[in-house]
Structure formats: C-alpha cells, structure tokens
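First, one chain by itself: the form predicted alone, in structure tokens.
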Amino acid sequence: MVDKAEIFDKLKSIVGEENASMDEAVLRVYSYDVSPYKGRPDFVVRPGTPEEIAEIVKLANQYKIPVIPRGAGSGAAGGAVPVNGGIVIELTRLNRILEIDTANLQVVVEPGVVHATLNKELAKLGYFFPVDPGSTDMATIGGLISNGGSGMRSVKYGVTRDYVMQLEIVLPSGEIVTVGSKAPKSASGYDLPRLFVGAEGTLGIITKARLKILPMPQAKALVLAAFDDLEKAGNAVVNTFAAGIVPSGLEILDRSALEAVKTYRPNLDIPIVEALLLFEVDGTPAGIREEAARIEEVCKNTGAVKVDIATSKERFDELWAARAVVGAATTALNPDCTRVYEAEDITVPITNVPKILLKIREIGKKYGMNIVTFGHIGSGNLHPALVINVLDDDEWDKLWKVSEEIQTAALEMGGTTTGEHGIGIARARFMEAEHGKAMELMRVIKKALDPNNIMNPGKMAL
C-alpha cells in the first residue's frame, strides 16, 4: 500500500511546500483539459528546475506512480489528463528564453514558455518562430513539441519537427540526458530529437528546447476567395499547388463556420458563402503582389464568386480575425449548445479534401448535426467542430457515432485522425487501425525506455 503521505512529504522537500499540492481543489483544476476526459491526479507539484523534475521521476519510479507533464493544460486530447493517478508535474514555472543566437537563426528556451511570448521577443530583432498554433496565447513550447503541434502556416513553414534541433530530456530513470545538435545538420545516429516529438510525455520529459527561428518576411497579403460549392474550393488548393504556388497559410471555412463567426462578430466584413479560401502569402513587396494575382487567376478559373486581395493591416486583420474567432464562435448558432473536442483534427491527402469536406456534411446531416467546418486546408488537416447540448444524453450517443464516422472516414481516405492536436485519450482507440503492426514497434520503444511505464501511462494506446 502506497503511503500517500510519505510521498508527499518527499515532493515537497524536492520542489518546496509552496510548490506541492494534494488540496482538493487544486487537482480538481488539474484534472482535465478542452476535451471531454477526466482524471483526477493524487499530487501536483510546480518544479523550477530540470533537476527537480529528475528527482520528482526517480521518487515516481521508486514507488511506480504515474508522472503526467503538463504546460498549458490547453490540450484537446486528454493528453496531460491523469487517467491512472499520479502525480502531475506542472512545467509553466520553467519559463525562461534561455538564449537567442539570432548569427546562427536559433533560439534556446524552457518548456513553459508561451508561444506567443516568444514571437514577440523574437520580432523585437526582426525574427520568428514560424510554427503558429491557434492557441498561441495560451501554449507553452514544450506542449507544442510533445503533441507535434503546427497550425495556420505549415503549408509554406513545416510543422513543429521541423524546428526542433536539439532536446534536455529527464528520462522515465530519471536521467537528464541531450539529444540532437547546434549543427544547421546531422547525419550522425538516430534521429533523436524527433523520437521525442509528439510523444505526448510517454517516454520522458523535455526541460530544454533549442529550436530554428527565421528572418521575419518584409510583406503579407491576404486572398480571399468565397465559393458557392464545397468541391470547388476544395479543387482551387490543389489547383493553386499545380500552379507552383506555396502560400505561407491557406484556410478554409465553411459556409457554418461563416454564419457563426458573423453572428458572433456581425461588424466582419465577409461574404456567407458555401466555403471561403483565406491565402496567406509572404515574402518581398513585389513578390506578394505577383502571388497573390497568381492564386486570384487560378480560383476563378476555379470557379471562385469572388475574390479580394488585402493588403493593408487593416483588411488583412479584419480576414484573420474571421478564422482566428471561429473556434470560439462554433456555439453562436445555439448558445444552449458547447463545443465538444471529438473527431476534431482530422488530416487527408490534399487531393481528398474535396471528398472529406463532402463527406463530414453528409455525417452531419444523416444525425441531425450542424458540424461547423474550419481548418489549414493547404495541408489537409480539418478542424469539424461538434456543438451539443452536454446535458442531453441522446445528444452524446449522437456525437460518438458522428465522431466514429468522421474518423474512420479519413483514415480509409489515407488519412491520420489527428494532425497537430495529439493523440491523448481521444484517439487511443484509432491507433491500431492507422498503424497496424508499427504499434509494436512504438511498444518496444516505450517498454525499453519506461519499463515501470510511469511516463503518462493510458495515452497514445501505449
């Protein structure tokens, strides 16, 4: 019988009593993220330090108790929710920009640092980060490398893998090791770094991030362009790709996600149509120009009922302030229903983008669900939004089944179910079907580096 007591008592002499929590309340906050799945953790503790957090290991390993890092808790796949107990360990309190070595375009910081908190010191010298999460105001850089996060400029930037050059890891022994290099590139060994990327915490902890940053670009344009047929839009991103344009961001939003953002924000000014491309170009003044003229041929010979080119801050603003509200406007068309995390993140093959984005309307209408669609269609990953009322229970049996199907819909396109929001809880039960025996193999990689399995056990089907 583990002596919960001791345990703690040795937590706070690790990490200090301020720092340490079994109160109550405390882990009832630390209990879930944005998705539906709950836990309830028996400790919390705040360490400051990469030795701390190797301590906190070596005790879990000691007694075999569960250890969930955790940034932001804005995860929406159950990934920092502790499903087993344990104790999670709260990483916000290692937040500092260690270093910027703008010569050699890097940057050197600790896990809790917030995403938006590190573009705006990097813009100060000219610089960024391109990887651009929708919740960059809330997460932390170590969440976003766990989860294998993007965002809306993975298109034309990549996607967090990316950027990641070298990682301070605490292993599931407690060791305090660093994989990868300050080189630009390495052919030597296994590709470490990467291993550890979307890994979701199961096979250590990252303390330390050294990552590639970029000379911010001199200009930006925003094209809009509105459809009257979900196939056409869908068509105009793999046409604009045929025509050798890589646009920086390219989003879409459906004619749903329209007529919520509209009635959440009435003042924007943009067309309900049945889906609407936003392009994102960058790069030279004159180079914008030129691009954007090129995307604003091709989607009307796409079949495009309109298309506008903003470049001043003002409009360019007012067009990304529509994709940027859409997640939070997602009830406006029933404020007695919530927005629930499921099925959430799916990601296809550009060339199925049409179909899918077909193929989620006709889930939505078999249910009688209004599914409002939005996401960085230039790289396939799609955003449909389920909006419930979380007191009917019919309505949750409704959304399982719509959630199954969209799912399962995307994977027999050739497609994943999660595209930089994580695998968690949420979508444990996809893995075997999306990576057939490779599920052994990711097996032996956790069993070899967590033999106790203490490292975030109950996620990723691990």
Contents of the next structure:
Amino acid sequence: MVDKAEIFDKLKSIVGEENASMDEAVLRVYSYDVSPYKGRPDFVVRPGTPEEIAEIVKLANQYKIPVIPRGAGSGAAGGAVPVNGGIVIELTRLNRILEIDTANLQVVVEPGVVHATLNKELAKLGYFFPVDPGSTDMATIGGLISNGGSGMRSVKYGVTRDYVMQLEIVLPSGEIVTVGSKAPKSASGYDLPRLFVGAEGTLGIITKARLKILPMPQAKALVLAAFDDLEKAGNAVVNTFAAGIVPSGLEILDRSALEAVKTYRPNLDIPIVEALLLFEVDGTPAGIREEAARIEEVCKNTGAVKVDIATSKERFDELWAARAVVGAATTALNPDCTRVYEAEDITVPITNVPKILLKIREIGKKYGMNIVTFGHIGSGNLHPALVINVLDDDEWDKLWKVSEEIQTAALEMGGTTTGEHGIGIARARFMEAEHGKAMELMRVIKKALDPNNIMNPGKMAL
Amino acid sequence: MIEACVPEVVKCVRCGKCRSVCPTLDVVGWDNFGSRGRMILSGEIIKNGFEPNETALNSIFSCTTCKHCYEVCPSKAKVPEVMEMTRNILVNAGKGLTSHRKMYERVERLGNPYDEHKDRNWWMPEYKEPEEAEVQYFVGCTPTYRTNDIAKSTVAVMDAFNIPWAFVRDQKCCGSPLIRTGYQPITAEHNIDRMIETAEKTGAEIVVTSCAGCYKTIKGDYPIKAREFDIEVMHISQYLADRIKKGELVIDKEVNMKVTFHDPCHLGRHMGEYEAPREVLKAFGVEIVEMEHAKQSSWCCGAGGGVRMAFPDLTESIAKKRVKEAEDTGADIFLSACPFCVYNLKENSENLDVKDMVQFMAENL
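Show the form predicted together with the partner chain, please, the one above being the form predicted alone.
Once more the chain from above appears, this time first in line as the rest of the complex follows.
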C-alpha cells in the first residue's frame, strides 16, 4: 500500500506547498472536464518548470501512480479526467510565449499558453497561428496539440499537426527530450513531433512547442449559399474544390441549426432552408472578390436558391456570429436542457456529409430527440449537439443509444469518431473498430515509451 | 432553495470559457477559484452529498458575483445567482463565513454593515424634509459612512441643477451585502415602506441612488411586484442622462480632460446600463478613453459579493490589476459610478486619481 501522505510530501517538495493539493474540494473540481465522465484524482499539482514536471513523473514511475496532464480542462472527451486516480498535472502555470520569430515564421510557447492569447500577441505584429478552435478563449496550446485540435479554417490551413515543428517532452521515464527541428522542413528521421500530436498525454508531457505561424491575410469575404436540398449543398462543396478554389472556411448549418439560431437571435438576417453553406475566402482584396464570384457561380449552377456575398466587416461578423452561436443556442433555447458532449465530433469523407446529416435526423426521429447539427463541411467534420434534461435518467439512456448509433454510422461511412476533439475515454470503445490491427501498433509504441503505463492510463483504449 | 438551485447548476457544461474572464481565477490559478470550479462544487454540495470543507467554502464565498462569466457563457449558466443560492443554503446550514455573519448582525442591529452608530444624516444635520420633491435620494451605507464626499457631491449636483430632492426617510442598508453573502434582505420591507411614505409626503416618485449596488438591489432584487411598489428606481447617472437628453439639464462647461470609466458590475452587467454614465460625462466635453476591458467585458474591481470583507488580499490583487488597466489608457482621471468600487479602487491606486462621477461633476459644475 502506497503511503499517500508520503507521496504528497514529496510532491510538495517538488512544486512548493502552494502548488500541490489533496484537498477534497480541489480533487472534486479536478474530477471533470467537458465530457460526461468523472474520475477522482489523488493529487493535483501545478508545476512551474519542465524540470519540476520531470521530477513528478519520476516519482510517479517509482510508485507506479498514474499521471494525468491537464491544460484548461476544456477537452470534450474525458482526456484529462483521472479515471484511474493518480496525479493531475495542471500545466497552466507554464504560460509564457518564449519567442516570436516572425522572420522565420515561428513561435516557441509553453503548453499553458491560451490559444487566444497567442493570436492576440501575433495579431499585433500582423501574423497568426492559423489553427482556430472554437474553444480559443480557454484551450491551451498543450491541450490543442495533445488532442489533435483544429477548427473552422482547417479546410485551407490544415490542423495542429501541420504547424508543430519541434516539441520538448518529458518522457514517462522523466527524461526531457526535444523532437523535431527548427528548420522549415526536415526529412530527418521518424516524424516524432507528429507522434506526440494527438497522443493525449499517453506518451509524455509537452513542455515547449515550436509552432509555425503565417502572415495574416489582407482581406476576407463570406459567401452565403442557401439550398433547398442537402445533397445539392454537398455537391456545391465538391464542385467548389473542383473549380480550383480552397476556401479558408466552409461551414454548414442545416435546417435544425438555422431554426435554433433564428430563435436565439430573431433579428439575424439568415434564410431558413434545408442547408446553408458559409464559404470564407481570404487573401488579397482582388483575389477574394474573384474567388467569391466564382463560388457564387458554382453554387448557382449546383442549384442554390439564394447566394449572398458579404464583404462588409459588419455583415461578415454578423454571419460568423450566427455560426458561433449555434452551439450556445442549442442549450439556451430549452431552459430544462443541457448539451451533453457525446458523438459531438464525427468526421466523414466530404461526399458523405449529406448522407450522415440525413442519418442523424433519422436517428433523432427514432429516439424523439431534436438534434441540432452544424460543422465544418469542408473537412467533413460535424458537431451534432445532443441536448437532454440531465436530471432525467431515461433521457441519459436515450442519449447513450443516440451517441452509439451516430458514431457507428460515421465509422460505416469511412469516417472517424473524432475530427478534432480527441478520443479520451468518450470514444475509446470505438478504437478497435476504427483502427483494427493498427491498434496493436499503438500498444507497441505505448509500451516501448511507457512500460509501466503511468501516462494517462485508460485513454485512447491504451 | 435546493430545488431552485439544482436546475441552474446543471446548466453549466464545464466548457471553461469563463476561465478567461474570472477575476479570482486570474489571481489564484486553482480551478476551484473560478466560475466553473465553483459550479462544480455547488453541484457536489447540493446534489452529491459533499460536506463542504474550508476550501470549498472559501471557493464558493470568494466569487465577487461580477457576472462576467455569464456574459461569455455559451449555456447562459447563472453563476452569480447559483453562488447566492448556494451561499444561502450554506448559511442556513450554519456554514456561512464568520465575517459575513458578523456583518449580518451589524445590519440587523444598526441598519448598516459598517458598525456605525452615527445618525444617517450626520453629514447634513440641517436637513429638513421638503414639502415637495421630485426625487428621493437613497444614499446607501458606503457614501454615508465611508466615502461621504460622494453623498455630498450627489446633493451638490442635484442642487446645482435645481432638482428638488428629499432623503428616503429613515434609510437602512439596502440589503445588497446580505443577499450577496447568502442572507435574506431583512431591511427590504423597511426601506420599501419608507420610500412609499416619502413619496406620499413629498410626491417624489423617483428613487435615485448613487450606488450601483443599492440600485441593483432595490430595482433588481426587492420583491417589488409583491408590494405594488410602482416608484421608479434609477441610478443617478440614468436620471441625469435622461434629463440631459431631454434638454432639461444644460451643462455649459467644457472640461479638457481624458477620462477612463470603470463600469460597476452591478450597474453594467447586472442591470445593463453602460451608456448613461458615459453620456453624462460626454456632456462635460471630456474625452473618454476606454480600458482594455470595458462595458460588457469590464473587469471587476474585486470588492463585490462580500469578497472585500472576507478575502481582502484577493480584492487587493484584483483591484490593482484594474487600476493598472486604467493607468495604461493614459487617462488623467479614473472615474466610476459606484461608491464601493471607488472606495476600493482608490485604496489600490497610487498614481491615478480615482473618483465617483458625481464628485467629478460637483467639482466641474
């Protein structure tokens, strides 16, 4: 039997008394993230340096105690939920932007830097970190990397893994290593940075990240295309790419989402149709005008009932705001209900988006649940919002069934259960079905790096 | 109370968006000192049988109820209300904070939270209730006993504009510090009766406060409908802005100053009034330079919700951050519209002069 008091004393000596806790109230708070899962840690620590983290990990290895890295706890998959107890390492004190090197288009940050903070600083210099999660105000860079996050503009700019050049990692052994390169490109050795992107803290703890940045585009415009048929909207997306245009954002709001937005913000000027596509284009003022006009033409040729181009900042912001409030509208509309983050991140090949949208409607109808769906159609990533009265056990039963059916359907259509939120505990049960023998490869890698399985055990079915 | 609290607690989806705006989390760092952590703890206490320990109580009672979290909350979870309800449940279970209990007892005994025995009108002994008035002035405890110049300035401004006014008779604490810390507003009935009485005697059917907290409490929290209380309650900035807009009050002074304005949480986010104080200040010709956090995103001064009383160090850290923001604007003066905010910010400002807008007006009329 491990003496908890003894371990706690050691943790305090590493991080200082004020940065370690095994207080019951603290443990209860750090038992949750956004997901419906819960698990009580034994300790919570808030280290201030990579060296302190290395010491904590060595201690955990010595006593074979689970270590659960945590950023802002804003993950939706239970990745930071300590389902097997252990030490939660909160990384928010490591929140410095260490270097902004615009000439080389790169920055070096600590893992606890909040995404919005980084972009606020970069904007002052005319640059940006293009990955744009909806959780920008709270998500930390460490969490974003560890969960393979992305966002609305991934259709043109890619996802987090495309921007990670170099990482400093505390390995499960407690060693600190740096993987990757400062060079803009490198063909040298295994692509180790990518191994740690999306690893959810199962292979080590990221303590520094060198990220690629880009100069901000000069101008942006938004094309709004309304369709009376989901298939046509899907075809318009395919035809847009075929016309040689890669929009910087490409979102879909189906009827359920549009009705939710309209009820939430009645004054907003948007049509209620079967599907509304929002194309964002960015670049030079002349370039965006041309691209917007071509998208308009493509959409009209594909059967759009109405196309509207927004170049004024006011209209642009208003329309993006409409997209941004969908998630909120789903909960705020019904005072008795709360959104539960389950099956909220499915991703399918682009051409299957209309099909999965219809399937979600069918599942909703079957279980009598009004599922509002929205998402990044340009990258096949949809966010169905399951909203229930969380105080009603029967509704929970229904929710689990709906979640199972939506995610199974996504896999059957050649998709994945997660496009940008990660697996955690929430989607671990689908890992075998999704990856087959590749799961065995993941286990081999995990065992090689973390033989005692102390790093975030139980996550990603590992 | 538990029945009312549970559905509000479960509105929180724990997304953590409030992490970016919670003034206490910003200082302390531990999640239990932020809105999300507090919502979790409230749920653990009222739903999951957690017998709150000292850390849990400190977490719940250190929320300034500034409502900034609600402003950004995608689910519109009512954190300040949940905190007040949870505190009420804790107080009723004998688990309230000692400093708050003593404050409650002082209000019960003396009608004010400051342990002051002086008559409320000590600063204006010559006052005699006029036979006719247009407004009733509800002074509030802080201007009466701590920032008296704000009370005097309010009177001076009303006199300068020839606004006939009377004191609300025999005032007691509005009850704001009681409600915020989990107690019942035991003085509400008394104050309502006195306002009705004053209205009957003087004809003044508008109650004006110079305190944002009193305004929020009387207008927003008192059981008005139950008493058919149809007297209009206004913050002094609203009353003046309204009359300036109608052309009834004319300011012919031009003050060449750069001013930054702190929106009190109880006037701004709680009651939705951001423009009235700015309109009044603009009438003086000043240049208003906004802080990084202004209006809906105004950063709390750190004093509200009973926090200044129970956690003075926490309040000090929050206030210093706010003062720094004001300094960064390059303003000549830092104004607000709440005696409690002003009292707190002034105490934590070394270089920049902090005043209530009525003081600024009285000096420049």
